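Heads up, the chain below is alone and in the form predicted on its own; it's given as structure tokens.
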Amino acid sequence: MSVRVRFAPSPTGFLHIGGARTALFNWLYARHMGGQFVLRIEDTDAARNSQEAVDVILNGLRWLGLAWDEGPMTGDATGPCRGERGPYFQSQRRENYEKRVEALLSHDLAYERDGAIRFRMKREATVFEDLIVGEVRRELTDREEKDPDFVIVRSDGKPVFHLTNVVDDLEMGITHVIRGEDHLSNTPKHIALFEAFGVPAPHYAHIPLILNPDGSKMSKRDAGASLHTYLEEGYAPEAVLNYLSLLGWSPKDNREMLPVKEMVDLFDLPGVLRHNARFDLAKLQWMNGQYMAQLPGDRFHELCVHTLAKAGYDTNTYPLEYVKGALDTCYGKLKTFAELPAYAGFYFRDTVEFEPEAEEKAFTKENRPLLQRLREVYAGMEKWDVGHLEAKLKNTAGELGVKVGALVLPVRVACTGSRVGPSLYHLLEVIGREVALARLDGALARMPV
């Protein structure tokens, strides 16, 4: 059997971290089994849905690298994946639901009451084998014993989730439904609908919920609940993907740092844990730091350039070697990419933007002759590289009878505008003699005489 799974979010706001984890588990299982990963947007509730929310879902999946395998072609795809196949939209499949409802009505498996269409639910308990939970036996509640039937089309003509979900899974040939455990109570209704349509239900696998550290259910308002937060705050998508994979799943060797290929190789539904997962933001931050310190150079450069572009810096106006050299001085220094514009934006500005506190501390009357002397020494250097820049500064400090730090601070602030940043000698080498001397002159002009 060829495995076919799907991720079917509703575009009602943002992509919840739990939804992103569900998408990941479906994607991993499809890749592990050599199957297909289908993306379906459940947008039948027009009052709650928006194109902006759809874009958030698509861009979040793209950011994580979770490419879907099929769907209608879109001539102008949203975001960077132009020409990709778009997801399926339930709002475009209404005829399918109407035909299925007519079939149920014609076989007396559904009926109309008060303008709505209700499905004739079976009157006994439902028993099924869940690939994660195990055997599930769902008895009818007291209310259901009196009236187990449920609405599949509202009185306004709109199909209900239970119907659209089952019809789409049936017609798309979904073999495995991997979804959150909060959907477990819906499964008996879905199995009954499959039986009414005369086809076997797919295999169900309900994954544990994601909880807050205190054990409460993670809601949209809780810290860390939105995937968009990590995109905006400059996390490495590889780190977020890795952390999400460990929320409810454990590889056989209990390792934590897993490249995507190894995740695919190791992932299987029996490895999904039965107990709920607790979200630990500190653990994610730690993992992000580990990933950022180990990213291959080209990938680090790519993510840096993307972050700078979002902050308004056009690195395309600079030589490629200059850009790489500048970004290399930041490698291993950042906790998130969101720190990059403040840390290294000076490389990509024509003028220095001084932090007031840094300027006040560095540009003093006492520091002026020190900086003036170092400027003269640097202007006379024959070779402009890290080793010579460091040696000249230290020699000048000795000549002037001051500590090295007395020169490092004003030079750093003069060239970057800040008291913190990349290694001073490396950044001086990158910006070059002409720019460095011009920035030292600009600082001297701001210092009291």
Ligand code: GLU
Second form
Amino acid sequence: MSVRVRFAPSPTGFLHIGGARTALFNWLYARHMGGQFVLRIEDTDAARNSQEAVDVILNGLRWLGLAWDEGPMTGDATGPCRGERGPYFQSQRRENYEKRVEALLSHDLAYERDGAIRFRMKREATVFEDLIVGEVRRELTDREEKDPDFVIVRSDGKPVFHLTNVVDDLEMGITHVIRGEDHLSNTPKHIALFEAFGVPAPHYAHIPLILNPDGSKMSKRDAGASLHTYLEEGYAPEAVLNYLSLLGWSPKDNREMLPVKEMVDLFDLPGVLRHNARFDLAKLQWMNGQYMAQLPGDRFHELCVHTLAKAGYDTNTYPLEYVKGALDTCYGKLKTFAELPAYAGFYFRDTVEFEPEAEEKAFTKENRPLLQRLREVYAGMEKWDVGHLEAKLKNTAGELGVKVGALVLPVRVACTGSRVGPSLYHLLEVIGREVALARLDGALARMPV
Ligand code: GLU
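Next up, can you give the form predicted together with the named molecule of this protein, since the form predicted on its own came first?
Full complex below, order starting with the chain above.
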């Protein structure tokens, strides 16, 4: 039987990294087993629902590259996510729940009391084999021995989580429920519902929680708890994905840097650890650094272009070769993509924006004749390339009797507006003779005589 798993988040407006990890483990298991990964938005609580809250989930998963496999065709067949299917929304599946409740009522497996519908829970302990936790035994509490029944439809007609979750898992043919350990206590109820519907329950695999470095349970408010922090701070998604995979899982040889393809090859449920995982921001930052330095060039460009677009720079208006050349000068220089607009924005602006402090340091009276002379030399250069730009600048410094740095600073600030940035000779080559000379002229005009 082919594996079918699902990620079933409620749209709370927030994608916790624990949720992202649950999604990842489901996705990895599906890919590893050649199965299907279903995304189901558990949005029966209409009060909290909004398109924004759903988008937070979808965009988080897209950013991580966790594509879901099926669902109704989405409206726009020509939009940016062309061909993307799904997800399923519980709010659109109400009829299914109603039918199932009718069936339970007609078999006396559920009954009405005070306007609510209650499920007749079995009066005995539940024992099941969890694929991660092992054997789970759940005795009834004293209170439950008297009345273990629970509400499946509230008096206002709203179906309750336990019901909708089980009905969907059943009707979607889910074979493995991989979810956070916080749901372990719900599982006896869910298994009883499956039994009542006369269908064997899926396999369960409850993933240990993610804790803060100090061992406390990680909640919404804790630093680094939201996946979107990493998206906004410009982390490489592959780094975040790799880091998440190690929160509660470890390949047998204890390797840490794992490209997604290898994660898929190696992932298996028995490899999920049984103890809680500790979140370690320093390690995630380290891993991000490793990925930033090793991303394939094309992928680096893609993520750069995306970051620049978000910051308001439309790289599409420049020739592709220019964009590539510009971004190549940033490769290996960034800790996160969020640094890119400040680092390389000058490539994609018509005018230079000068940092006041850089201008003050570089555009001095003494530097004026130096820059003036270099401008002349550069204007007369035959070949405008890194080698010649460097040699000429160094010659000119010698000729003027100043250190190389004394020339580098004003040229850099003239062309970029900043004291930090890509290698000077490389960036000069990229912006080209015409722009470079115009920027030197612009700087000279700002320098005191
Ligand atoms: N909507 C539930 C949650 O977000 C889903 C639990 C499950 O995966 O079964 O916690």
